[in-house]
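Shown here is one chain on its own, the form predicted on its own, set out as structure tokens.
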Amino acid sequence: MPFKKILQEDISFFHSISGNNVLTDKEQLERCASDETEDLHFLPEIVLQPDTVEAVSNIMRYCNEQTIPVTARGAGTGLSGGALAIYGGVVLDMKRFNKIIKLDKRNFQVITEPGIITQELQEYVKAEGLFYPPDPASKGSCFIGGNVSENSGGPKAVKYGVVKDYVLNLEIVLANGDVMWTGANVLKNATGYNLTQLVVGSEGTLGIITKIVLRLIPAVKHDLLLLVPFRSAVQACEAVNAILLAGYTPSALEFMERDALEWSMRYVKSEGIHLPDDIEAHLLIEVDGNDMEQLYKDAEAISAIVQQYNIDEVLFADSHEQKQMLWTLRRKVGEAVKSNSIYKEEDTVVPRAELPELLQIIKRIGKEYGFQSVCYGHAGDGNLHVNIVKGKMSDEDWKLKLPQGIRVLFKEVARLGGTISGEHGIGLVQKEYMDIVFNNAQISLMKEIKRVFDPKGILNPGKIFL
């Protein structure tokens, strides 16, 4: 369906309902023209920053009537191009929806607007003795609304789960401007279709999220952190399942190839980790709980398990500063790789036991298609981020040959029982590969669901599906 270009009469209407929260200057349009996905750039025609549900409803009703595309945007930290206005139109910047509405300590719940920074929400509930576990690498800047839209995860997913496991209810504005709640603020709900979980991870294609009800859990008091250097990256992947099969569930179980850690150290100007020449990869392992004595026992048992592999000396982080340094290195890997070269980041995920084979497949395909890869990620979930570095690849090979290699990789991921995105979403950059993991009937059904919510296709058009 062709979309209408925004005219002066449309801008006048937006001013009438949003006042000064209507932005058309080049600087603001440029700010919303890209996110953290590669070097993509799509300039919107206008940026709106509503601060009430009523304003969002009026905007959506008008845009639906006029067939103007609307792309909701959070903090712009996405890695799949999901918040880019590829057809122009309106970017609905949700930064003014930045309030924590209510903390219900009795029921272990918090009601929040989508524009609150994830780490701020975590710190707010922690001060009240509560815990919201999902913590993506960009938690210091990303918005909780974006996390819900992408069903984000993070290091603690291995023990605590991902965003979908904490969303109880959502207030959304539909494409036609109608406002609705998707569920109820309860832990169990077998009443009708689960619209809440349908919206989680839908990348802004079904509605605009304006309120989020999250369940919380009691805060834990202690944690211990280990860094284990492996002389074989494949063995590091093998050790992941060995730890879990032995009955231990760390609160984080992260994999970092040598290049990932080395580049991150250089990026943050840290020399805190000694990297012998024969070390290929590290596991960053955290255990948490309320019984410090038990945590020491768990850490010692995990240390004994990894001793069965060809490792160097295990580092026990013995201070808050050292823990912070290790986590900073892990969280900055993506930025470090991006600062080194043009790159593409793939978000592969396989059943955990298949992780060693996946790593070997990635390296084999890299040799075959001429690209270097830097791998890291949430090994405890089987979720491996593959940063493909352009390096010395020609522009022609990067444009034509690399997509062929990625398709081969994704077919291998599917063969292993995995899928093409664990937490970054499909957005713009992965939609051409959806046919690898879904057949025509599955994709048609998803498109029909989209049409029910958004008959004119104005909500984040051009994402997820070709």
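Positions refer to the first chain, counted from 1. None of the values given here were measured: they were computed from a predicted structure. Note that the rigid core is defined as the largest set of C-alphas that superpose within 1.5 Å between two forms. What changes on going to the form predicted together with a further copy of the same chain:
- Superposed on the core, the two forms differ at residue 20: its CA moves 2 Å or more between the two forms.
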The other form holds:
There are 2 protein chains.
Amino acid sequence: MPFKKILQEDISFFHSISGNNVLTDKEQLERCASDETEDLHFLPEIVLQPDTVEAVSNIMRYCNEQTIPVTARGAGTGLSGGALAIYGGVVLDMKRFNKIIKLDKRNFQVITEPGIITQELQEYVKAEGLFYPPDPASKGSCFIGGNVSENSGGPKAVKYGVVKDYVLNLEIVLANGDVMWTGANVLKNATGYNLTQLVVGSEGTLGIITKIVLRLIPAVKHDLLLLVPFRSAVQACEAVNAILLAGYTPSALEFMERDALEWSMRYVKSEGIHLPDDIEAHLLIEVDGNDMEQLYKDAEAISAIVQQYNIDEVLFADSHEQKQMLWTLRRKVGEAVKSNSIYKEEDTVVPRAELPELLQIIKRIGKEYGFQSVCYGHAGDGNLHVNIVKGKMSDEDWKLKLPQGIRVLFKEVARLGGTISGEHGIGLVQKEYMDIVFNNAQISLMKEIKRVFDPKGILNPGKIFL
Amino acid sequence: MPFKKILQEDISFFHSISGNNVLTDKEQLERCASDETEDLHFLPEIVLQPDTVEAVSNIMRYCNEQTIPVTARGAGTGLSGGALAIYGGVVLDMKRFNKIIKLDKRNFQVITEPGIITQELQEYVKAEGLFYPPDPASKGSCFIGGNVSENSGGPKAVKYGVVKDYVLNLEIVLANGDVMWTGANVLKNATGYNLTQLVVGSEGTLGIITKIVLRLIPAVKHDLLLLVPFRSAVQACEAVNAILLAGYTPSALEFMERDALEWSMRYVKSEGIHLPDDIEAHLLIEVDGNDMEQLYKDAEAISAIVQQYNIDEVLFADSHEQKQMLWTLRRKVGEAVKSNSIYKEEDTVVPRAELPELLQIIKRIGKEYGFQSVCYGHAGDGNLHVNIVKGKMSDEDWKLKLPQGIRVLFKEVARLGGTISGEHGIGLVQKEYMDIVFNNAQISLMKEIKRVFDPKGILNPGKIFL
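Can you switch from the form predicted on its own and show the form predicted together with a further copy of the same chain instead?
Up next: the whole complex, starting with the chain shown before.
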């Protein structure tokens, strides 16, 4: 790529922009060289920390003129390498965009800057009786801006939808420094093209998000949690659909293979759950609502449905501590796997009823290509995370044979009507597989849209597209 | 616009395309010369009725080469002139795309062609225990394809969202004849740009929709309907927010000014409702769910909330006939106004809590510019239809002064954080006001996106943009 390397004069210019922090020493650059994706490492040439829209606009205008690549970065918790400056240049660290601008309680809306930790935003609106549902596993550390950029999901998506379902309007800075809103702060909008939804999930390749308007819903008062141990993992997947077909919509419907839970228990040093030898998988099922009586009824009905399968005893969690413990175990699976082995995480998603078949396909391909996998995820949405662990695989097989296996897996996912990322994004690590789900015409349409927003290609180059 | 007029050789070509009906006689062209928007009339040069994707593709490829404009048409129930061939050319009548291709009950999805009447689709999936909520007033005659093209709403949006919230994937034919899917049939998708949401609501300007994949939800068993008469229209608007702030989410929360209901009663010759002289407006409130006991509780709680305002007696409708009668009255308001006078319909939308102010603004501007208005609509979403009736206004004032009044109104809507169309689209009749809510940079970004899909500008030219 014909990008300009950053020179002393550029650094001087960045220093001259008011509302901008300029970081250049090695240690500071190192902090922005990786995210939570595998062990990837790309050192930016410079890290800028603007805290006003004007500063972002000035930075963008300059970088566009100079053809310097700009990669926006939130909290660095991404799982597809989206925040990594693979061509060097500027990392635009958005951590100082950390204000909640306005909670509009009358309209159930919040206007926020992107650099707020998702959980903090959730707690802030909850204190006012409101609810922002999307909660990725990293909610305690990720930024809402990153969530919007990747169109994140999380356990509650099965009932409440994903980030895109809550974004009403975005303020973005284009590559040329222009600042614009993508829509309006309304629940219904048939006014021109839906630029908002085009920017959601565009992984920092179309503009820099500087303000986010989210719709909220009334807070929900109660929830109950069930952990159901299955002797057959495929049956656990089948039960997911049975629950939904019976007319119940749990607020979470999570699948965990035995290893996922076992490794997580070891990782967080929990002994809270007895795990008999014959258990292959668990479903973690949450129901929520405002009427506790109704919740117990729903939980019992769901319990009756899962009893039709070959299961061990259902664990009902109704104390805060028990629920916390189970959710911690679920949320820590990713980290637990990571701590255990070199790994690669895939983010497959299929029409929900195809999950049992998907699980069997994964295991079959694993055997064929010699890899072990730990599967878990948001079964209620058909979104299964496949953590492939290196284990005893040779370095050569890991490097050469594994991508072939992943390609075969993704082709099967596509055959089932699914796609290659449900909530992590394509970023750097999945772009080589885009051709499986999109043909040339589709890819070039997307690239041309990118060019409309960013004619010189300076915004997060090398992501999504090969 | 430098479009080519259709010649005999073009007609011959259209005849040669298999799976295509070619209509050229005056009477047939007349049937496609208008929609439900005011009294607009634009005669197409030719009407084509393809019934295969291949035929659409061949038509598009030819028209693109020849620079012949193509305007897709559904059932012609649009309210912004979107289906009118204002530059002549081809009207692509999609009525023969009338098959429901697959109801995937296991995955709560339906794959349909665009030329199905929305209500028929709803009834088809309901027979299988599933629910497709978006139900515009014209649901008994409009096509699902038009709903997707305009991102339609309807009464149920307050609880269930609008069309865009149900579209998972679209098959479209581009201007050059290329056929492509915009996404995948999954509930969560973080794979490339959201082309699906870009096409939803794009009013036939980006591609021809040939297949639609909709997500469905489990059917809801029961509902209850309340009609609440308010002595103050502004208080009726205020009550909308009070209900939602109290944590209740009705499945409909509709506002009707006195005239709206009165005219509709006259239009359908109903005497079912006593309308005392001091009533200014009504709220029509529906609650739905699977537990009848809970519904009665909710209805009572909502009733208690509205009692705090200056209201007359609440009408509880729990028989099928009563509910039918009330919904018919609500759905027929538009037609009733139309039958009464020359009119113009605006489709304002604001953050919901600003409704009382919006209503007062409308009346104030009406006084200033000499027009009468009948307001009604989906108050739960902040979406208020403003039917401006010509009444005693002179032809000259109607032509010259009214657009100034509408401009002032839309500026106020924008000031309140709203926008100029909530669910009818921009089409032909609102495009002159787009500059109120979008600046040049935003408009030209949208136009450039259009150019990516349709470089020669043959798809529904003269819509959305000036």
